[in-house]
Amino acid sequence: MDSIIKFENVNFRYEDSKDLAVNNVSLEIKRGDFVAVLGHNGSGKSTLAKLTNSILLPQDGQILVNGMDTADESRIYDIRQTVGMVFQNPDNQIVATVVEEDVAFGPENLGVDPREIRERVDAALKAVEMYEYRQHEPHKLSGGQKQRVAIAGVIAMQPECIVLDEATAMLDPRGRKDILKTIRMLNEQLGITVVFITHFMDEAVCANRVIVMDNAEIIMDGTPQEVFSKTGDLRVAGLDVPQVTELSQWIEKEGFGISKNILSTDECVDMILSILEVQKG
């Protein structure tokens, strides 16, 4: 599997500030995957998911988008529609009055053809489950839905790779579930690469890779079960274990013979019916 981002020893560093932002930092994401990345505020992961489509670029090193150096002009707009940002507040990325207007602001600066910017915004609001809003206004949505609507203008551009940089940082519960439920079906359906930048921990678990960042460098890299095994680490970093993680590592502690490394309710669920059981007989 080829990769489709790799940064070759990026530092980067914001005129206002004499720290780097980003210290140093080489790393690939193939093609399919599905990677988190955590950091607490400052720690870098906002400014390394804006690197990814020469939102900023690099003052040192090279970071390469499908073969293309993001600082070179003349592949601009092919690299932004290979790699495709959402951001944390909708408001600013929608422009139309109307949802299937602005699905379709995208391609049509593209030059896309009228017929195929149908196909492809009806395609695009069917698989994030908006559909049925397609006349309303954008304005009117909830803050779920209205993430759901910029993803979409997303995918109407047919990008190979999705950079959501804190995209569920703004909603409720129901619509942080809502948009990672649309992110999975993304990445394991339509086979898009998903950067997914966050600061909850449950989130990060339905990614096959997790990065952790801090002090604008990469300090883990792994699976989930890899990184929240480090709980040390984590909380030196600022962060944190899912919850259910750390129920599972106090049991195990307590001297009962179950993994401590559980990522999911339905997991931890599970386990504590088998210790139940084993109770009674």
Partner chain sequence: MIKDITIGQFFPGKSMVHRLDPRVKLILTMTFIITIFLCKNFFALGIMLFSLILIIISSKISIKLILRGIKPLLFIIVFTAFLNIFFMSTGEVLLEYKFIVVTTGGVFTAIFMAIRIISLIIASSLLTYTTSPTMITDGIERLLSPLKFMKNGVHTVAMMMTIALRFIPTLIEEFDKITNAQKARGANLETGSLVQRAKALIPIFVPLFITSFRRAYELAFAMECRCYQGGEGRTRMKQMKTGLIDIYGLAFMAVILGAVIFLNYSYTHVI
Second form
Amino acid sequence: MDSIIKFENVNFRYEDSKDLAVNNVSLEIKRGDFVAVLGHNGSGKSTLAKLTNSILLPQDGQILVNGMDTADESRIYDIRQTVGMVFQNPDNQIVATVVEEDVAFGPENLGVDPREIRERVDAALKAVEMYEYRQHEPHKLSGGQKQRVAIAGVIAMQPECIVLDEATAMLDPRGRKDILKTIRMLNEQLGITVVFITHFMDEAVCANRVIVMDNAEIIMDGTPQEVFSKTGDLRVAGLDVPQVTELSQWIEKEGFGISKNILSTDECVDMILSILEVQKG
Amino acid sequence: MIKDITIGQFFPGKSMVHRLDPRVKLILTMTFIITIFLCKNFFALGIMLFSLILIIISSKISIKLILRGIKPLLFIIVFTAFLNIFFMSTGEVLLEYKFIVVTTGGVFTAIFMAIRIISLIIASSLLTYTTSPTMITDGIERLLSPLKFMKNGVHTVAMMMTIALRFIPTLIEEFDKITNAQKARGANLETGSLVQRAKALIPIFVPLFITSFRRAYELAFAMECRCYQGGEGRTRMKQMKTGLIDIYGLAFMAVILGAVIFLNYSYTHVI
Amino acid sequence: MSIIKTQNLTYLYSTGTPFEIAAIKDVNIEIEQGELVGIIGHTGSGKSTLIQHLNGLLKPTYGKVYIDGQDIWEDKDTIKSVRFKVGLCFQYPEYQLFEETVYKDIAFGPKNMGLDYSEIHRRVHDAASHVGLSEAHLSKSPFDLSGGEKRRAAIAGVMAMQPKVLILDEPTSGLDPKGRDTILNMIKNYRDSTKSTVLIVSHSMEDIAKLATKVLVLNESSVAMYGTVDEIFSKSEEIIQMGLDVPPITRVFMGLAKHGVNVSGQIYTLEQGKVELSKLFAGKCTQGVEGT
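Next up, the form predicted in complex with the partner chain, please; the one we just looked at was the form predicted on its own.
To see the whole picture, the full complex is given below, headed by that same chain.
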């Protein structure tokens, strides 16, 4: 079983709405992958997130988490333990008045042995580099720090997958960078599957796979290089294109050289330098 | 003003007082408070004050913080003291002016009451200063757990208290933000009649309530995602274990209680 | 005469205790009428404290604030009128909406100014058109609007006071690219049509580069730089050293310069980048041709 989350022809409609929020979505997320889900507000990407751990149940189709059907009520806590979730507003997901007690909340709910909870909490806080803050009151932390505590709270449940639902939307650039660094580490070193929902294009660049949603449907799915090369389609979907990608495509269009779907500034600099080299030679 | 209130705040530490089992600490605090009320004379109260000072020293909480906790309640203390001075008419008359009569009995009672209230405040703030809110609610939950038939209720109330304590600072911050935003639109909050002022609060409280509901809704989601399913089957990271230190604490309290009862009966007529 | 002027503006927290901290210290700025100033700096650099001084929500510990040449704290009783002159829109302003209809909410500010009914009516419609809200929107409950519309309604509430200076604290935070562009365009048009002064606090260098005429950089509670966008972005190296971002395009040209390529140090929009690259490639091309 190498897919951790599997959507099969999933439809979802909110009770008070006449339009589908998720329309006939089929999707497989591979174990250990780092997937970015992009889309403007109301494109259905947050609904997609909530469908992955039984917070919402599809009206049609089936969602399997590690082979467990999210509609199967007897497995609900297994599913939520497998797929942890981090939300947008860091203030509204911290329960306790002391950092370490909040991180312990999940494992406590799962009935984990106290001594093991202690170990998990310490390890989780160290992983997100918040261990020195374990005795602090959450409301005195910065947004980025709070969000890292929230991530630690999820890791302490030892999930196989973490879904971050616009977890960086309310943070300042520094906080956003810290979160990105943290989840890359979780993905690379702990092998946790990451589903990262965002509308910041530059954050999607470090994923292995980018999924773009628009109008309740998946409209693009591929590597960041593949997806970002379709600048026109992205604009139609109400999204940005990274400046360097746009510049390198312009270079190709103007006939100065060949664009290789550039995503970072360094790549862009190298490309321009190589064009100049060729010209000189 | 709101920021002056230190009661309910927690200052992490490793002192003897910090290390007491929360359940024991709760019982000790309650016994201490009851004992304060049992005191009938200055000797008994003196013992309480003396032991309170010992507890403060061993808690390593700065005197400044303790005094800051009393500040917001100073008015109440002074007010009760005054009531006692003017309405007690035992003992010698010290001062007489028209209908105001100040007697030695009144002054003594006033001082006695003031010390009582201050010790009460210090004792209860020492509990919250040295015990995290979660530990207090956990302690209460566990102390009440023999009441099996209402166990779930107890857990729910304890959980609610924890969340309330967690969100009080957030809501205070929110209140400040919204107040500033409405002030920036020219909201008049400082002047006008009582009715006008009450009305002026609508632009602040409507958004505050709406935000709070949204927060509650999102928090409920987040808790569900973290597998919260009520008190059933829950474990706790911080185990409560009574140790030697708790026995010392109980013994200490027993000695104080004994001394107070003894002094109450030995000097029945002082104060 | 400058519309905003501060003189040694300093604000201290916890004065008289050993924990005294300056939120801003010795800020001396002069902002001319009609500028669109981008204010950048880290969280905690003093941005919020500064803007709250400009409309009199905070009183300076030391120093003076002049709006339109007038010391705003000269007469304490007139401080409220400063709030109408300098409209301040906080971050996530949609969380301040409270009325039954969008119309009434936008009218809150003008009503507090004591204007008559017809003037309020005119201003509400004016403000609504600035933010692109229709008549149908105005009769709705603000809580039935979409996220982006709520934000716009809240901004209209400040615009309706017709302030000489409009200050917006991160007006685009939390919005998706489409919502962000709508708001930014709206602000630009508002400034062009009303000729008023606009200050925007933002974390996005790309937005500032596109929009602003002047940039104010705050760092560690003080003004680090103030100047035209050209001036500021020619010091990109310093900005990066403060731990702030510069637009990616600027980084590309900085990278090229580091490799000895002769390029302008003032590239901060995509368009400028394209022009500069055209020159670069064309120049090299001719050289290459000459060489053979």
